[in-house]
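Starting off, we have a lone chain in the form predicted on its own, written out as structure tokens.
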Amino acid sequence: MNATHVPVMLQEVVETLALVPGATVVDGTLGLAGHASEMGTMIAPGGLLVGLDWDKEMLDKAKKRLAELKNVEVRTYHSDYRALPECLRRACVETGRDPVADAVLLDLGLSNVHIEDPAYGISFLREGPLDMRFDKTRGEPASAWLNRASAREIEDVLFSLGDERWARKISQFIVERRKVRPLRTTTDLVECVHAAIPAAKRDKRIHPATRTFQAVRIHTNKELDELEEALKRIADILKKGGVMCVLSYHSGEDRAVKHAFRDLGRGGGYEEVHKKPVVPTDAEIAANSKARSAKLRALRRVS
């Protein structure tokens, strides 16, 4: 695949961070390092770029764009955004410096290579399995679970994570379908949304599938599994003065969020950034709807 990323709020995150030549920054979801590439710049000369990502294929890629950066030290991990502080503190002693960052971000999104490669099986507009795992070295694939699990499960998790005021009725025709024939690729699980909703009660303004593949993929990785925990984590590595930003397109990460921000501030050790989140102007919309939902949330340690 020759999928682009298109950095979300790419201004809005690097004058937040307001990075300086000599920092060292963390890049926990690196993705195809859209703004990691844009941080590495700013930070020249003497910088440290440290990314992180649970895909394998997509840290390959990213290597390759950030070993064109100059005067820059860059290194890289196959891990996710959980296991930050330990990545950062073995870049530090690799390097030689302090294991705390001036810069942390994390960008909860999807990158565009996972939805146009139809191999992860995360887009309802391609047919591939019924995967949606980013690191096929763990865990199981949807359709394991979702040919295993019970109805009920199934709705909570259709509700919970996607929002999805059908989630009774799609639980209910998956369960149905799999009797027949398990689900194997993403146009089964299609099917089965397509079945449960009338056309009529439809939401014009995205694909019926939506909701559903959000809470399939969200569970199926794991994605809100200790994410107020771990922002408190690496809130405390940064130096006074350091920023975490971390942009966020759904309900549930947004909610970790600003619940693990406004915990932290009620200690005196940090503070918000921005009295409320920061979104994407129109223009940004226009050129790349994928930012439409997106939130960004910053956090200053003060002490």
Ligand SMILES: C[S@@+](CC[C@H](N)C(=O)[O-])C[C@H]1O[C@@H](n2cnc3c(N)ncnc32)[C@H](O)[C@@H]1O
Given for the second form:
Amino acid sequence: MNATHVPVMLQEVVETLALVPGATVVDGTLGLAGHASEMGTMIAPGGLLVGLDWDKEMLDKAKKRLAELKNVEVRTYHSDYRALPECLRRACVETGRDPVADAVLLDLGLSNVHIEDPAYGISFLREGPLDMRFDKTRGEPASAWLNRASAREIEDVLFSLGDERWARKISQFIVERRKVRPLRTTTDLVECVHAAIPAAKRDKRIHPATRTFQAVRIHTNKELDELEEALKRIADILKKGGVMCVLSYHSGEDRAVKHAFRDLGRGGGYEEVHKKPVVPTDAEIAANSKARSAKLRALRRVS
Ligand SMILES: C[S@@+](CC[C@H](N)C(=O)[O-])C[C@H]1O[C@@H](n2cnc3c(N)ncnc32)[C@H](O)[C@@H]1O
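Following the display of the form predicted on its own, present the structure of the form predicted in complex with the ligand.
The next block holds the full complex; its first chain is the one shown before.
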């Protein structure tokens, strides 16, 4: 599987981070290292690039790409970005630097590779095991939860994490369906959604299973759990003048980022770099439709 991923708002991110040679940079969501390779080039010579991803296969791909960087120290970790401060400390001990960062990037969510590769079970367009985990060493596949949870629990997740107004109907169809045969594949879940939403009532702009798949994926990976607290801990490792950029792709993520940055700004030690979240240009969206929902927020440490 040789899927690619185009880094979103690359120009806006590097301009906001204002990287210089020798800087220490952390990319908490390496993916295929699209942003990271550009950042690595900008901090040469003498910089330190620390990269994390909780998907081991993705991390291995990123490592290969980052091996091409010259005159930069690179350290990578198979880790959740909630442990970013600990990873930075380890990298700084190994390289003899102060454990503080000039720049941090979090490009939340999933890579195009996760959508294109049916083995992840994340895409409603490709038949695969109904797994959805980024990190197969943790948690349980989405199918295990969908085959066990009550209709009410499933409805709550679809509504709160997917804004799915057909949440009740879909959850009822899932529970009925699994009485006959447990859900095993992405197609099984797509069929429940199709059965629940009458054709005439479907939103024509997006696939009817979009919201359900988003909600179940976020729930399976606990993507929003303690996000606000994690962002505050990460802000704490910024050097004075250091900047953290976060790219988010749906309202739940953006809300957590907004709240964390607002709270930190009130304390006086940080300020938001942009008055409003930066969004992709029309030209970028035309070239890469996956950038459509992106929002960039940035926070600078001022004291
Ligand atoms: C949008 S992609 C990043 C793309 C990357 N910026 C690039 O240009 O190639 C998000 C990546 O973050 C990873 N990820 C998502 N949540 C994570 C978390 N909590 N901890 C660590 N990695 C995470 C995913 O596995 C995925 O590879």
